[in-house]
Amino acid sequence: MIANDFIPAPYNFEAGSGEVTWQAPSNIAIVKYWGKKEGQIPANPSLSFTLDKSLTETRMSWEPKKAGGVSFDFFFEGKEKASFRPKLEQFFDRIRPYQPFIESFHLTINSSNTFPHSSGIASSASGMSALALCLTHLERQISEMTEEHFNRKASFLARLGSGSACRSIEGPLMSWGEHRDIKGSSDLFGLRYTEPLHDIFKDYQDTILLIDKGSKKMSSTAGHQLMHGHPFAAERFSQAHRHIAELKPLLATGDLEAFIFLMEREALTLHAMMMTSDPYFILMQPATLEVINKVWEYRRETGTPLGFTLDAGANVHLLYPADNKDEILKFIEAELVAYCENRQYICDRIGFGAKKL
């Protein structure tokens, strides 16, 4: 598919006022998306699981109005936010050539999420692509569309507002980028992975140690533009394809070990990557590094599958078999709830994409 099949022809109807509510996950990369093209294209592919409690709700009610401009009021939990403005006005310009409708309601728009923003969970993945999915219902109502057209325009759009945000529209492991060895693979859209996977990972565990959860100092917007002329970039990028090629017959049959070292090398990349940009930064936090070493120490003397991932911020993503749930939280309660902040963490596991409530 291209751009210009999301481009709608005339609407059949006319939609009154109404009202929808859609729920949409985080999702934690195993693959990172680091670094992006114009208009919001990946540099490179990416895999990710999707969260089942990590979420935004989003309740959005339009009313018709005279065409003339996108009009809406934006309110996070329970509170007018100023601050969000210009990312929403942001996005939904760019989608206007996509969803002209628009422009005939005025809407408001009321969200929440279950976990902190800007903290490394990616809220804006989340966020996005529940309000994506809001509109894309309201599009519904003035026009045919088939539910997988549906869901890939929902995608479509959440990554004109957060890129990692079209793969939060199903699950339970998604690709985004075009990528050899995917049939069907995307850069427009995210896709439901539909090759051969091992039961353990259908219900695979995902623990969040919320080591900060502040606002990070790096914006994922800024760290993405830094990989423009990065000096290991292109290697960056080549090792991502690879990854991908190398981590479809661990999907399929359950190699943990195997898995494990893929993922946390990917997360240590992705950090690196921040660490060698110009400028540099750092994401992680002394207490980031101290948990990390717990866990290969834990896995050394145990040989428990437990592994960790990174996002763009402090937190560390501990993944696991749902067989190995008790032991393990028996560990983080133990030996890892002192270095989250407020002894603070959030039990997750793979989830299978977005709700209408």
Ligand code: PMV
Second form
Amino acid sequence: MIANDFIPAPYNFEAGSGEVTWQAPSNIAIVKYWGKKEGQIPANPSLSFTLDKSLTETRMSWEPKKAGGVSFDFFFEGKEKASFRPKLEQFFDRIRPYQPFIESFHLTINSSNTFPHSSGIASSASGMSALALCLTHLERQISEMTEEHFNRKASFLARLGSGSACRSIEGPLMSWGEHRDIKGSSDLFGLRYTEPLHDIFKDYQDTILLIDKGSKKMSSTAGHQLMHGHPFAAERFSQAHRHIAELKPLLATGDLEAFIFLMEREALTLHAMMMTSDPYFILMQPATLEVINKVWEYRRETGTPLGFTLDAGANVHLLYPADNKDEILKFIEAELVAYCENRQYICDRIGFGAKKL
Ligand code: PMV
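Please give the corresponding structure for the form predicted together with the named molecule, as opposed to the form predicted on its own shown earlier.
Full complex below, order starting with the chain above.
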């Protein structure tokens, strides 16, 4: 598919009013997206686990207005949020060619998250996908579309808001970015991963240690830009292709040892790219490294398949099979909560995608 396939055919419609609510999850990448080209096109393919409990819920209502410009009000947790407007205005500007009808409506958007506000957990993935789903729902009121096209269109729009958001539509795993070994994979939208998946991953756990709830020192937008002209960029992008090829059989057989090595190598490579950009920056905190060392020590001593990954921040995602949950939660309580800000962590697990409420 090409971007023009997402421009709807001309339609005639009587603009009415209505309302819809969608709930969309966050996701955690195992193979990371870091670096992009013009038009929110990823520099390399990525693969993520969809989460289950870290959600954004967005209610969007619409009423007819005279065409000419996009008009919207945005409320976050019940309060009007002026600081979110520039990002939303940019989003609406980007999606207008693909949803020209939005100019015929005034939109009221109410959004809230299930995870603690400013926990350092990025809400852009769940937030942008929930909004994209509401907008695609509105489009479906005007022109028919198949379920498959609905998901692709929502993912395509979400990508224009925040790249990784395009992987928050379905689950339990999503791929985004063209990859030789993933049939139908596209740079334009996220695709549900339909290759063989071992049962061990179907209820995989993700406990998110909230190491640093402060605002990020470097936005991911700025971080992606620094991959242009990065001395290691070309090798990193081909490594991501290799990692996806290597991950496929591990996901099929449930080889956790190799899965954990690949996942941790990806996390540390992401941060190595940050530490070797110009300008360089570090998002990990001393507590992030303490936790990583404790996890390695615990794994060495007990043989328990506990691994970590990181996103663009200091928080640590601990991934492990559901069967090991009790012992791992005991270990987290005894050894790791001391490194969490206000001893906070979130117990999440793999999820199955967004839902209309
Ligand atoms: O979607 P963005 O622009 O916030 O970038 C997200 C990048 C990482 O979270 C670091 C990796 C990923 O693939 O999600």
